[in-house]
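A single chain comes next, written as structure tokens; it is the form predicted alone.
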Amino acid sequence: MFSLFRKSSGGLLAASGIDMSMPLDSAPYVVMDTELTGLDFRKDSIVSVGALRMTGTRIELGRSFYEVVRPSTELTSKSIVIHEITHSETEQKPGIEGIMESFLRFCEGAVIVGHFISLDLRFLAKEMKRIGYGSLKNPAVDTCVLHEWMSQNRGDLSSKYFNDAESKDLFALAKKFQVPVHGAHNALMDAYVTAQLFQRFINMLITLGVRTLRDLLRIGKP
């Protein structure tokens, strides 16, 4: 057992054990994405959070999380063009502190998965520290890192999936792995695209000898 998260004020403490010997195809995951006011974590902030639970390769569509929040920094015209969340949509929403506890509870007991997940985790860590929740202890894996590892260790997998010259952004990989994309740059929809990509990766990783969560974290840490 280990501490998943701890709120330094108010006494909130949740603990969850993740068995690192668990097989990939039965392990619990939360696939997540955020939309932001910009990419500079020092001056930008979170606008929305979307996430889905997975058990092994099964995407649990009935267990999703999506919240738009009032960002702590100004929305920019550039970011609005990307995620299409406007001032009028956020002004009546809670700040990130209003949804943080429910999001952390949603993540309990699961490995967090995302594409370029370091960026999301960095913004999340900043807000958790500011609010007083300490740090997120969930292990995390990055689907881009997993793709790079498979590119270098692909064995008998088709080379059509692993061209180093191609873009590694989420939608380029989604197209390559025939994952349909609808509503791009909506946090929940992007999490769903990532979940479908990860679903395909789990089956490929097993054929390459990656069998347990311990193996997965060894090759897929952001």
The other form holds:
Amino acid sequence: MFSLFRKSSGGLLAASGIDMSMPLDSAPYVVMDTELTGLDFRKDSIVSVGALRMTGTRIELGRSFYEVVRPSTELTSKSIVIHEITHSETEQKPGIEGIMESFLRFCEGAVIVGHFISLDLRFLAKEMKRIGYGSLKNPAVDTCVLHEWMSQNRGDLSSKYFNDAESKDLFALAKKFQVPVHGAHNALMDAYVTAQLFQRFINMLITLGVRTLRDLLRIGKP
Amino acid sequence: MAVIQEEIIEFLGKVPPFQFLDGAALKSIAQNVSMDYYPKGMVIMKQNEPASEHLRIIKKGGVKVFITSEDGDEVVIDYRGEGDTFGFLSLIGKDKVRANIVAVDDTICYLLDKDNAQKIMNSQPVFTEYFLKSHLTKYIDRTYSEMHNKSMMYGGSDRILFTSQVGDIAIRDVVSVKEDATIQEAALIMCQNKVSSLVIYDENDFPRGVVTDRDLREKVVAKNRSVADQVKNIMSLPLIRVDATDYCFEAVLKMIKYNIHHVLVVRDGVLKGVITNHDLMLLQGTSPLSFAKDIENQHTLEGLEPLATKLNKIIGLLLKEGAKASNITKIISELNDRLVKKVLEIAEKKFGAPPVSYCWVAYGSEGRKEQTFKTDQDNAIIYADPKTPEQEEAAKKYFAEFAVFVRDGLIKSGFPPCEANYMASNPQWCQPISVWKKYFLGWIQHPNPEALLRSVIFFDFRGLYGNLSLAGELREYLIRNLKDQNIFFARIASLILKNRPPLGFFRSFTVNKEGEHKDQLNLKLSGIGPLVDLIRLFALESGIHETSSMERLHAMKESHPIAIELGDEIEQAFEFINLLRIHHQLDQMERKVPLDNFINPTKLSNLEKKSLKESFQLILRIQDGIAEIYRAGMVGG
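Could the form predicted together with the partner chain be shown next, to go alongside the form predicted alone?
Next comes the full complex, this chain leading.
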């Protein structure tokens, strides 16, 4: 397992300027979540973005990002039921172009972390393209993929955490790893739950021999 | 972010020293903390490593603090759990970490960085003080004021106005008259009912106004109005009312605002009474002093009866006014003493002069002046040694009847009988002084379990009424005969060591696992009892006369080694546990459920929990010291 990581190729710095040899437990992360009008990539769009900064396992509660935006497509009644964001709440909000700059700045220099993050990233990329931004340079890892990897390489870790048959959604995992879940269901609170899950994963990954960001990205790519 | 921050603020608001900070300070902290997670077994801080950059507050889980000696031995200093902090010393010391800290459970911590911690320390002295001073001593005042605040709306000397509800004070019935009555008829009704105000109803039984003494003075006498005029012409309008659940100061405010002396009291929309400025003045007079006068004015058992219930109400008020536990128990004892004396006076009147002089003594908690609300009888009679067989016969007969009468009188006055029959009405505890001396000497010289049990109860005796020199003589005798009785003391010590405070390994409280009091612990048995027992042991060793635990401590402050070293801490622990207990019982009284000494420690605030733990630890520490001292004597004991 060790040799596998050591062999890894690529330069010292990723495209985003992040030092890939940084140890897992001191690297900068942005844990994020978005809420969407729906899951149809062509018809739907982002309603809110929530994100928290982490340094290693430490969640910086004072450094958070949360914005509700006026979606570029229609809010559907189905999505309103899920995230409880209504037309009247989004009417006065800026479109996503109004918050993109500050969001990208918030993410600067950090590895992006999320649960089923590819979905969020795909919508984000679509919006960025639409409003004329380039693509997101930050490397990203998916907590769901990390969990999958750990369940296959769990080594000494307790098997109670890794049962293939179980649901892999955020809240099922939160429950399993004893992450407290309460408060409203929004992009920031979900990012907070994801961050706490990732907190626990970092410690487990280290005991499994995952040392650096480079190692992490290898096993956790969305 | 709001939700996450609210969660932090809510948590810190219950954790010392953060709970002493105001809302703005907490908010600024919440905006600057981070959160970390340490799985069980993880080393969070290592001895001799560079100083920590954060103050950590345990949100969930627990850590072990230990140091490793040069030869590699591990010495555990402390276990810390939810609400505790660590890393402060190394944070302000700017040097190395002094101890190892390992998570003994999956642990979540809030982290406050050095700069922000420094900022709070600079602006909030209470914060620094908390960390720097020795623990128990500084908690006590804060815990005390914390409890106190629960029942207080505002500060200041008029506090009682802010803590009593109008409904508790306005006990007067509404006296009323129809609006077509004449002024003279109205005045007559006021005289007959000895009231200074009258509510005027219209024909539909709807209250329309009030007539007061002042109206009679200003609108009738001064204006030379005919008393045959209708009363409705002089009534004051409109009706100013307060709700029975309003605090008294609101009634005062309305009186000032409308320049009136009477306010109607409404409960659930129905007129229930009138409150006057006189009532409010009397409120200040609901003092132990006026109560003592009430007792003095009674001359029959029947007259004493209602006073007993009033006593508990006064204690409740005292507590709300912020009296300290030891003062409250002192006042309770003082008032109880007066009631007992009154019953004895009444008995003396009934039975005539006794054949020989006697002393009525109290012991147990009554002897120590440490009674709370619930007090049963613990009393005895010591009488002077009769000189002839006839006198002996007469004394026996007289005191037997006398004691039974007093017992029954006390039961009527609210003192339930002692279940173990430790009462003067039991012939065994109604004896001439020579027999009492024999009892005492026997218990000291043959300290079997029964003798020990009796000695700890009776040795707290105190003369309460009659020929007090008899009690004084017995006390001198006891002190003389306890000198160098090391076997007796060792037996007492081993008895004490059987009752260890309920503190578990992880500094958690050990509570009852089942039964009626599941998850609860007994404050009297597990906290006050051990302290009282320890202090009694020291007092008997020192040969002092005092019987109350606090007075004993003060008397020994310069003579007994343990009292010298730990006297202040013992006093504070005693105050604290007693205060908890009294508040608990007051709460039960207000909820009208039977009083007991059981509390559920998880229901305490973090500060209270901490203070209780510190108190228990202090007891354990002293008990260990005693075990050391008396080890030899306890062999085979």
